[in-house]
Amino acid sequence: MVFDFTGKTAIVTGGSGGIGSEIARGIVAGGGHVIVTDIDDAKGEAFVKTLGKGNSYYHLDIGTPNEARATVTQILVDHPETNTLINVAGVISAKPFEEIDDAEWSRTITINLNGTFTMCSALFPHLKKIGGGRIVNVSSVAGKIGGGLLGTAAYASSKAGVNGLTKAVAKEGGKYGIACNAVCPSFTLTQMTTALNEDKTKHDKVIAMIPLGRAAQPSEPAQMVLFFASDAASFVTGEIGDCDGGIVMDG
């Protein structure tokens, strides 16, 4: 399915990764432009070249707030037409609760939650100034069920925070035309989940929890992100959408 992104320019953090790259391709296929950010410059620059003219790459580490904000400032100088933010970048923390030390906790919260806040905060004044825009945060079912898949306590806490942040930005941004939604994937076949694929016992256990009986392809949660980022979702904000094969089924 192709959504219409004519007139849209989107920043996609972690945009050269599994889900991020599918999102970027979907925006370009829909007639929009993408500003891919990542920390792997060689991979990011090579990926952007495959997207064609009018798309850009910037090095951006969401875990370093001052540098991230400075990069966003430069992006907006170079691309003042930017009207969409999609936060995909993040890390997994799979340690059992008793093995999570302060460093592991801090790293996970800093990147997944604080990094998402930094990007939303850095773009919010610009979106307000131009009369609105759309923000989509990639969260996780772990944030709803307390972990139990690949991510555990630190990861679940960071993503629960992303869900709360999404709703808060939606509430405060609505009067400025800023919509903010989140997508919660479950087990998705990306480079970040490679470790789970290599542990057959854990892999089979996770698959057994998914009513559809399989992992997601990166393109599947990307489709929900693209919907939320497009004008097809013009009256949707504050939604925490599940793309999880039926794990949560909350009402």
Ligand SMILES: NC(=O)c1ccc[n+]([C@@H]2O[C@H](COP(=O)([O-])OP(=O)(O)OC[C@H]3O[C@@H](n4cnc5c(N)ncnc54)[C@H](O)[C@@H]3O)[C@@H](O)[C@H]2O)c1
Contents of the next structure:
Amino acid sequence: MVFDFTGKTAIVTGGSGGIGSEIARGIVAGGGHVIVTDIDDAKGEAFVKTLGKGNSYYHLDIGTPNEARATVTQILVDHPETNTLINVAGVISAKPFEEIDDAEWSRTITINLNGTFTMCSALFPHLKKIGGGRIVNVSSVAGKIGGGLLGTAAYASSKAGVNGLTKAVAKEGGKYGIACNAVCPSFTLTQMTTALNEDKTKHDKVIAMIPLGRAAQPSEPAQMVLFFASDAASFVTGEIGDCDGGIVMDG
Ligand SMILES: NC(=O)c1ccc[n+]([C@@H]2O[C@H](COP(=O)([O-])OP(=O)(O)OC[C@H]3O[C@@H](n4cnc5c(N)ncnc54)[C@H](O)[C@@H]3O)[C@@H](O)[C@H]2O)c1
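The structure above corresponds to the form predicted on its own; please provide the structure of the form predicted together with the named molecule.
Now the full complex is given, and it begins with the chain already shown.
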């Protein structure tokens, strides 16, 4: 399915990863432009070439706030037409609670939660100035159910924080035309879940928790992100969407 991205230019963090690259492809397929950012420069630069002209790559580590803000400033000089932010970059933390030390906790919160804050904060004044825009944060089912699939306490806490941040930005951004939504995937087949996928016992245990009985392809959560990023979701903000095969059924 292709959503219309005519006139849209989107920054995608973690844009050369499994889910991020599917999002980037979807935006280009819909007639938009993508600014892929990541820390894996070789992969990012190679990937952006496959997207064709009008798309670009920037090194941007969301875990180093001052550098990330400086890169956003440069991006906005180079691409003042930027009107969409998609926060996909993230790391997993899978240690049992009693083995999580301060360094593991801090690494996970710094990248997943603080990094998402830094990007929203760096883009907010620009989106306000241009009369609005759309932000989508890739969260996780872990943020709703306390982890338990692959991510544990630090990961679940970071993603629960992303969900709260998403709603707060939606509330304060609404009057400026800024929409902010999040997508909570569950087990998705990317590099992040290679270890889980290769451990048959753990894999089968996780699959048994998913009503649809399988893992997602990265294009599946990407589709929900693309919906939230497009004008098809013009009256949707503050929504935390589940793309998890049916694990969370709230209402
Ligand atoms: N794969 C899953 O099962 C799953 C489930 C729920 C949520 N998620 C979330 O989806 C998002 C994308 O994950 P994925 O599955 O595509 O994994 P992935 O490992 O394929 O992609 C993650 C990308 O983020 C980049 N990255 C890591 N640290 C970064 C940093 N400090 N700054 C900038 N970029 C950084 C990596 O280089 C990589 O390209 C993550 O936020 C993850 O938490 C994934």
